[in-house]
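Consider the single chain below, provided in structure tokens and representing the form predicted alone.
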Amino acid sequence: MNWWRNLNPVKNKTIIRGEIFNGIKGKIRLAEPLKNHTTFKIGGPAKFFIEPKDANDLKLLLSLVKRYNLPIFVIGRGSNLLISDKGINGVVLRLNAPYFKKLSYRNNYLNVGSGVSLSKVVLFAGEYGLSGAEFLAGIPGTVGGALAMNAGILEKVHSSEFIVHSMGDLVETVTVMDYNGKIKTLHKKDIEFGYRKSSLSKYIILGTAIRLAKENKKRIKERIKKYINYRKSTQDLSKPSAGCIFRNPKGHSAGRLIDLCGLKGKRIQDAGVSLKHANFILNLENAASRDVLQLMDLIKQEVRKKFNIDLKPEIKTWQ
């Protein structure tokens, strides 16, 4: 992955030192450990870790990335991400400056920057008596990441009845920047939302307008508490993880399939299947990316062998 070998010697030295980014007003870090930016606590260094100051800074960064043909990766809270221990030979971009963390409301609409945490959105909406975002409580991500992967929850309402709540349900518009630096506003009809995916992944998400509904603050607070308690009771939060590792196959629970294969507690080095939720792989101490990948492969093999079902990863991998 030594992508700089194709550049001339002068540009080569300039890129290695990061001097091509001197015009960027935001934060630039070299060899930044990515394990510090993922909930898995796994990942080697990013050659360049950059947090642009605003949209103009981001546009300049994209032009430099394009000019020097550098790989670029976008990260939020890193809550559904497994990164190679070798790191990333390119630019890792995070929209963490105040410009990308604006939050305001008007009537029943919230205008939210992509860098805002989901927990802040939930609490902000509740303070103003706006309901509809409570199901996001307890999800450790940002608005940008939640939009890109259409984050949500499968809520059990009866013994055999479930309701799906997803980020895409709330969206009215999403403001994005393409990789040529052009800003556009997409309406809900322009966006494809699916199970843990969306067509927004091809853009850099800047922010969104979501539509909520007026309701009694006490009821909203009770629902927030219910969702947080549900996550605490069903998910394993004892060790670093990336949440659910596999998508639920149609008509099945991935966690139940893994459990029925007897894989709870299965361990490869410091990566282990949770005893509480079989669709969670935990970083038990100092797990490497390869340990998690090997354990994922083993799980897929066992589920395929027993049920003839192919599990698909819910997490993203940068390898």
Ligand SMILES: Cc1cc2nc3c(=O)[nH]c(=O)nc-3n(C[C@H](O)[C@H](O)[C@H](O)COP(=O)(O)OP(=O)(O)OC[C@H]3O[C@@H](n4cnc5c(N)ncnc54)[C@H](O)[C@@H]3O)c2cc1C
Given for the second form:
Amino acid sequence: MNWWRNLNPVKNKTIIRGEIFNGIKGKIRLAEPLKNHTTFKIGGPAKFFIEPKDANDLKLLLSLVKRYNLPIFVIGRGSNLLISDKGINGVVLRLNAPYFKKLSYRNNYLNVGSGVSLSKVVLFAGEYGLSGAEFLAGIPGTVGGALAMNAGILEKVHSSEFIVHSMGDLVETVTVMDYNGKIKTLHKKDIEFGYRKSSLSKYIILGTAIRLAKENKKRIKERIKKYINYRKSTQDLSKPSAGCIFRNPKGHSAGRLIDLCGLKGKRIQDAGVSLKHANFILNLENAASRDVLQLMDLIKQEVRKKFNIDLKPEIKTWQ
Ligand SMILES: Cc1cc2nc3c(=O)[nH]c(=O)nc-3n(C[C@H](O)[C@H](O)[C@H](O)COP(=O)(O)OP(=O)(O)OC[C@H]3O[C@@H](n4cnc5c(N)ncnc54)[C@H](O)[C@@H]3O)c2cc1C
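So the form predicted alone is up there; where is the form predicted together with the named molecule?
Now the complete complex, all chains and molecules, led by this one.
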């Protein structure tokens, strides 16, 4: 067994003070409240919250994390996360330095760093008259999070006709780092994209090249507006949330099932089911992670009782 496996991250003082990370050039914060980094505004402290400066810094960080046997979690905008009130006894990594937030357009490809927000991608593409990314308008995540989750929407085109748009459709290549610090460029054919999941989540996603089509800027603007209005009319943006809590079971809308159980407005402490969209749980004031989890359990029980359907979470929980 390696000597470092015997180190206890809780007892070793050098680790507690973060001195093992002295060689890291990026930002390091100790006991950083994660509620400040999630759209739910929920989450206890991260023992170490680290934003590496560049790929070399990230590689060094990964080697230290491995040497001291610390758990590591990657966070984007935290818009699909429910994090424990106890926080994370390890490293939370965010690719927020300028190195990971580059955005450029060359030879028909948009090259985007994983730390770039989706709204910036949409605006940038619009300015260059590039179409295809408009459906991402209003999704409050980063490119890294959207690739890991294969974020997207189900667009209603007629009364019973829908089109699926998802992040994976846009991708030509994705650059990742594995947890041994090795950088790879993956082609679309090497990546599995599914309903709100992708095979990329086993890596640290560094960036992507996406291909968009030339289009009239005015029409792009109109489409962006349409998607934003659609979100405003269907989603509940009045309080902090993590978007849809449950995945839609095959052939069903999770929101509709929850609604039919009469659970709109149901509340546990400060966690409440939205009155507008039953698949949204809102942080009404000062909700704790356990309140949301209890409400999720209750919803699951009721939906199972009434429809014999098992709802599965869409959000990622770090508990
Ligand atoms: C109001 C609201 C509306 C929403 N609407 C939609 C919608 O219409 N469609 C939709 O699909 N989603 C929606 N979401 C959910 C969420 O915005 C998306 O899933 C988004 O893509 C998550 O991105 P993020 O950067 O916030 O990722 P996070 O929430 O920070 O992380 C999500 C997962 O991705 C992983 N991850 C993040 N960055 C990286 C990286 N660089 N490398 C490897 N793994 C990484 C994390 O470890 C985690 O497992 C909504 C959320 C909210 C709050």
